[in-house]
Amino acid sequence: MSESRNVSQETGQYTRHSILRYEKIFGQDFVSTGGLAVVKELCAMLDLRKGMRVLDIGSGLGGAAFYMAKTYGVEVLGVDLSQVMVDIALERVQQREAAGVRFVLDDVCTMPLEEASFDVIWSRDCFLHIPDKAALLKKLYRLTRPGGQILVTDYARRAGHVSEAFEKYFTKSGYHLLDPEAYGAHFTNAGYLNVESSNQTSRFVELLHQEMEMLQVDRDKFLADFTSEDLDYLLRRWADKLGYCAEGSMVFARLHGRRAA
């Protein structure tokens, strides 16, 4: 499996400025669609219990990890390839004196981890950076304890033809997208059972609209920390995603499966 990003190179999407700019949309400690609201929805699917171990891949600023540890008493290992993300997350561990949460800078594709050591594998909008999803899922299956679960959300694409504009968008962004059915097949082929590959695009669109409205309503609050160019950039990017979803090219996928007990 190849690295999704070079850990020593922060692109424009992952500078401290751009990360904190995204956080303004998604909410404190979050850089993924829907922020805390979606994390709560997803956690409700997992039957999390005190003492469980969770591997959070692409842990970002740590929002999901902080919430799971505090609410359910689980232990979370957050792994991210962005030095800046990990640095900020570690700053916030100190600020909160958060227990049960650890963040490391590493590539989950290659880092050594004990097999069958996690009750839950979790990832939000991160696997789009990883080309070899088949190899990734096989490794994650080995890391999942018997009876454990995997829950992933990610950008996806429709099967077959997509618009030239959308193809240019995800190619320029360095994303590697699959349609939900093909995505789910990798989970099944890795060994997971009862794999649910769900098209969540309607929920994604709802969240995009909410986030755009929030940016516009709280414009002055946003501009207290960022520029009008930052605001225009985000509104354009969100509008583009809404357009790709409306034409059917862009899909938002949720994938959930279990390892046999």
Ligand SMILES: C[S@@+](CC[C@H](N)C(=O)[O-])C[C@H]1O[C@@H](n2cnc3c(N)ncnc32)[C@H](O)[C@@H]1O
Given for the second form:
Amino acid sequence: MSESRNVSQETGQYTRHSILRYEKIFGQDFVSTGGLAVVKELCAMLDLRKGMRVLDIGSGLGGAAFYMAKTYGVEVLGVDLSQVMVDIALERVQQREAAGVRFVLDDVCTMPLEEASFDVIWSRDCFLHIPDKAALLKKLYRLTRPGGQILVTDYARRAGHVSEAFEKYFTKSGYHLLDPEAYGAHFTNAGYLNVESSNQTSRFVELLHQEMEMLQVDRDKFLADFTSEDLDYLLRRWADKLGYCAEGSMVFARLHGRRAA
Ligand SMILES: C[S@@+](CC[C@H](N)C(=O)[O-])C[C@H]1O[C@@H](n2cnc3c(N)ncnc32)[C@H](O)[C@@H]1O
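Please supply the corresponding structure for the form predicted together with this ligand (the preceding block corresponds to the form predicted alone).
Below is the whole assembly, all chains and molecules, this chain first.
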């Protein structure tokens, strides 16, 4: 794998502590908004069938991979750039029945993968870390089987002006954000057909509220493992995201496309 682009080293965002702290608010095995609830909604769009091959990019702790393999009998290859994420995902493979799931440590931008070998390319809240979306989408198109699909959720921004506070937030986090239309254009330019780039911000806001409420309900459980500073950090970060969405700067995008059969 490429040593030069380890997200956790670059931003300090994915240390074991920070990952397990995020998991407390996103839900068991997840580091993405809505956790399992959103995975179920997305899977319903895909017509997954036994034996299909899925590439999960930025697979994190493996929540989506475990769910898809167990529920639909698909084979999932999870790829993640963060050593700690992959270590934890592999620990969880040991702790449960996880047939059909494999996790590898690598950078999707540079790793060799077999052309036209995946029925579904899946990624949740990972592409924000990747600056060159055009090159990424071209590569993913080549990996998609004829007739196969791509489904992505990601943080995005409104076109044009965004608030200074939001700009500071995503720059400091090392995120590379596009507006949904520009984002969708990369899918179309790569060759995907019937590209749907949908603004899911209202669902995102609903989920952020739910996650904050759950964390406060489970406050004592959280404080058994983490500190009150950790709790304040998460609540502050969630409140900030709600503020960026309310002012219109932050957008949550869902993108879907298909390779011609
Ligand atoms: C916000 S987490 C989401 C994890 C998971 N998709 C989930 O839903 O819980 C983003 C993940 O993308 C990974 N990532 C970022 N850039 C990557 C790249 N170029 N190749 C593979 N994984 C990458 C990070 O290490 C991190 O685990």
